Each structure stands twice: as structure tokens, then as C-alpha cells.
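Shown next as C-alpha cells: one chain only, the form predicted alone.
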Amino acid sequence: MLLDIKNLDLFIGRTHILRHISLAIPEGEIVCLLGRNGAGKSSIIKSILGLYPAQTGRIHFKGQDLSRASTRERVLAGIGYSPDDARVFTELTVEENLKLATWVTGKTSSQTVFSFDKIKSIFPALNKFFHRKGMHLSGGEKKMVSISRALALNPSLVLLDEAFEGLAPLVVSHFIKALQQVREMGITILLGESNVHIASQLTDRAYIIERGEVYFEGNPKEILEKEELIKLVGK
């Protein structure tokens, strides 16, 4: 199992955010965390990355216990991350945004296995604005850059939080094809998503998260067949 989470509990202040979360993510799959806004999807992703230190539970990645590891250690272990708000640096060009990951870790782009040519093959549109500053990018272009930056260090697992939010239907179809290509390159994807219809087109398996707990695990197409599950997701 590439990522194995057991009984994760997260408190922020006195608020119990995540309750006994257990997830198993096999290598090579696209797995989705489905749920409404505020259900706990982002908190799970941030706990995996170490941005939210969990109070109890264990996170094993490639057989290594990362439960108390720093965020930098988790990234160097092979976990990439694209946040829901993209967080593209507006004063930097697209190229500089992508190189930023290598600067932070102390590696040069020549030391990374995942080349910019591979990134451009996933998102060919990058070629059109590779030297454009972040302030001049559209919302979809920023998400493209954010996902590409997560791939820059050739992670084994990439965490994508609401990658499709706010995208036009045509752009969504391009992103689905891009993520399928990422999987074909041997990179596992954990996706936080609120749209079950998108999840059913892309993912191998889904967890429904409701009020910080795992409510369902199975094929996302099963959710579309059960009204009570659709209501939980909301879309």
C-alpha cells in the first residue's frame, strides 16, 4: 500500500475536525475524497502533508511512518500538493513558479526526474504562457500551474485539493485527460472533490467524507445509483 492511514484524529483548538479517519491508497490508483465544502476533505489532505499535525493515528507512506515528520520531509519522501486556491506567485513567471519547488527543497531542476518537457506534455497549453507572470493568468491556468508545480519533483503521490472547482466544462475534460496521463506515468493521485459526476469519470475509488468521518468507500459510480449518497455529496 502506497499510503496507509489509521485512526487519524485532528483537533483545531477544541474543535474535533477529523474523527478516526482510515484510508488505504494503493499505488497507481486515482482515489477521490468526496464531500460537501467543510466535510473534512481539505483537512485530510493537509494532515497527510503535515500542514495540520494530527493528534492521534498513523500515516505510513511507502512503508515509512511519517506521522511526526515535517512537511518538508514528507515532500522529499515523494508527496506533492496542489491547494484548492492554486497559490501561484503572481510576481513570478510560470517557469519560475515551477522551479520554485526545486528551490525550496534545495534541488536543481537537473536533479529532478520529472522534466518540464513531461509537464508540458501533460498540459500543452503551458507552452503558450510559460514566461507569463502569474498575475496575468486565468483561474484555470493558475490551477494548471499549481498541479504542474506539484509534479515538478516527480512525486509518487500527488494530493490535489478541488482541482476542478470553478472550471468550465471544456477545461474540466482537458484536466481529466491530463490527470489520466499523470496516472499512466506511474504517479498515484488523491483528489479532494465535491462533484461526484467528475469523480465517476476519473477515479478508481471514492471515500465519502461527512462531518470529519469516512461514511462510504467504493466505486464512485455506485454513489450515482443511491440517492442517500448523492445527498451527502450534494452534487
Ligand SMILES: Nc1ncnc2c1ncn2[C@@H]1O[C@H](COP(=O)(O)OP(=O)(O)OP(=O)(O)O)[C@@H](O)[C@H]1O
Given for the second form:
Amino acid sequence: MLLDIKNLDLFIGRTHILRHISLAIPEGEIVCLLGRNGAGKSSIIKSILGLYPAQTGRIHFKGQDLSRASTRERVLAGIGYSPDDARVFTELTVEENLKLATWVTGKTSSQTVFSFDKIKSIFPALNKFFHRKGMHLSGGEKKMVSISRALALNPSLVLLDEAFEGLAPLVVSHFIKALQQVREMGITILLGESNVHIASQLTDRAYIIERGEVYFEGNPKEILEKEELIKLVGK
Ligand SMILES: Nc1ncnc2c1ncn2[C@@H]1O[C@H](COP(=O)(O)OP(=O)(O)OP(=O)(O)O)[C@@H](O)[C@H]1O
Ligand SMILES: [Mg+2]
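Now the other one: the form predicted together with the named molecule, given that the block above is the form predicted alone.
Below is the entire complex, every chain and molecule, led by the chain shown above.
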């Protein structure tokens, strides 16, 4: 397994947010976390990144125990992240937003940095607004920049939270192709996704998260066939 999570528990204050979460993410796959609003998808992603440090449980990445590692150490170990709100720096251009990860870490060699050519081959539309400031981008354009930025340090795994949120149907199909291309480049993808139909087009591996627990593990197509499971994903 590229990422192996065992028995993770997360408390924020006195609230028990995640309960005994175990997930196995194989190398080279796309895996989806499904579940309704407030189920715990984003909290799992933030725990993997160390933004929400889990109190118990283990996170192994490439065989290395990252359970107590800092976020910086996890990023440098090869984990990229695009948050659910697709934050971009409004005063910086798209190009500068993408360079930011390399400025912060000091990594610039071609082995450690994803090339702009590769990013533009995944999202050709970036060419049109590469020199535009973040404040002048549409929601879908910000998503592209945020996902591209997650790739900037040549990660082995990218955590994409709500990558498809708010996109028009045509753009959704472009993003599906883009993510398939990312996977073909050997990058493993973990998605926080609220739409099971999109999940079923991307992968046969999904987890339903319900009230901070893993409720189901299997093929999204199975979810679409079962009334009881559809209710849990909210769509
Ligand atoms: N920083 C925080 N402080 C307090 N509670 C939090 C915090 N972050 C998340 N929670 C709570 O944890 C639960 C899980 O939230 P989370 O954001 O992980 O859900 P989600 O599945 O990503 O939902 P959505 O589909 O709305 O994005 C919710 O009840 C939420 O209110
Ligand atoms: Mg979320």
C-alpha cells in the first residue's frame, strides 16, 4: 500500500470527529471518500496531511511511519493537497501561485518539481490565464490552479478535496480526463467527493464515511444499486 491508515481517531476539543478510521490506498489508484455533508471526508484528508493531528492510530506512507510527522515533513515525503475551497493567492499570477510550493521548500531541480509543460498538458486551459492574477479567476479556473499546485512538488499522492464542486457538466468531464491523466503519470489520487456519479466514472474503489466512521468499502457502482447506500452519500 502507498498509504495505510489504521485505527485513526480524531478529537477536536471534546468532539469525537473521526472514529477508528482504517483506509488502504494502493499505489497508482484513484480512491474516493464519499459521504454526506459533515461526514468526515475533509477531516480525514486534513489528518493525512497533519493539519488535524490525530490522537490515536497510525499513518504509514511508502512504508514510513508519518503518524507524528509535521505537515511540512508529510509534504516533503510526497503528499500534495488541494483544499476544498481551492484557495489561490489573489495578488499572485497563476504562474506565481504554481511556483509558490517550490519557493517555500527551496526545491527547484527537475527531479523534485513538476514541469509547467506537464501541468499544461493536463489542463490545457491554463495557457489562457497563466499570467492572470488569482483575483481574476473563475471558480473552475481556481480549481485547476489549486489541483496543479498540489502537483508542483512531484508528489506520489495527491489529496484532492471536492475537486469537482461547482463545476459545469462539461468542465466536470474535462476534469475527469485530467485526473485520469494524472493517474497515468503514476500519481495516486485520494478524492474527497460528494458526488457518487462522478466517483463511479473515475474509480472502482470508494469508502463511504458516515458520522466519522467507515461505513462501506467497495465499488461506487454498488452504491448506485443500493437504496440504503445512496441515502448515505446524499445524491
Ligand atoms: N476545526 C473544526 N472544529 C470543530 N469541528 C470541526 C472542525 N472541522 C470539522 N469539524 C466537524 O467535523 C465533522 C466532519 O466535518 P468534515 O468537514 O470533515 O466533513 P465533510 O465530510 O468534509 O463534509 P462536507 O461534505 O460538507 O465537506 C463535522 O461535524 C464538522 O462540523
Ligand atoms: Mg469536506
